[in-house]
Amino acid sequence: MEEQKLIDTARAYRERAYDKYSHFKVGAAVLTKSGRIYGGCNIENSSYPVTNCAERTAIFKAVSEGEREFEAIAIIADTDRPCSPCGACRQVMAEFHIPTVIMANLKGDVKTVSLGELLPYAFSEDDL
């Protein structure tokens, strides 16, 4: 896996963010086992709960194209430390078993963790 390529793709998608309310641009890129990369950005809405995060945008794009197996996801924002995904995005990552999460910021800081480190007690089909 080319970590930098995923980060660069996420950075490019960050520029497409629809951040009319928060002015907080986030980009994400997900790598599938087939080798394809899908990017996404945050898309806000005046009804805040229906806003979609960059991570979920990228994952949902991949899933809508038939992808079901993933290698990694990268997330980037203009933050002091590497950008960490929200709880809803962590749960979606768990649903699709994305094993590697690369968190980055515009300053070049990067932290790579496993999904298990990020969400050790994820809710899953085993809990149903």
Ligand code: THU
The other form holds:
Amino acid sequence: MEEQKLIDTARAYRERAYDKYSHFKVGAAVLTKSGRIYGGCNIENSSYPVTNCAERTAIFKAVSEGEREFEAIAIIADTDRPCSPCGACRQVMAEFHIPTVIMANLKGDVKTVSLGELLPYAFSEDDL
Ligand code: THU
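Given the form predicted alone above, I would also like to look at the protein as it appears in the form predicted together with the ligand.
Full complex below, order starting with the chain above.
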């Protein structure tokens, strides 16, 4: 099942997290309409705000390979509830119209929602 495959990929990429400062590992995996999966992890920086979240790493990897159309993204961390993406990542998901967000944790809890639920009234190109 694609959902489980995405979660498994996100979990594997979480191991690559460069979490030198927060010691909080996050993994993500994005599924393209063409069926490819790109994984990513959080990449921190001594200048803390420069840190790149796992979701944006995965999305930017895909976009830089020429992908523009997406089906879903999964995110996973060692959290009590399924890991929820930050606001900046939600905005990037909105930019690329990623319709489905699969939130997961290491215990196996999963919650799948639409991006519209996570970021209603998103700012978009239509506002420019
Ligand atoms: N982090 C993510 O990778 N994704 C999110 O949506 C939330 C936060 C990372 C950023 C930082 O490396 C660490 O988690 C703690 O905030």
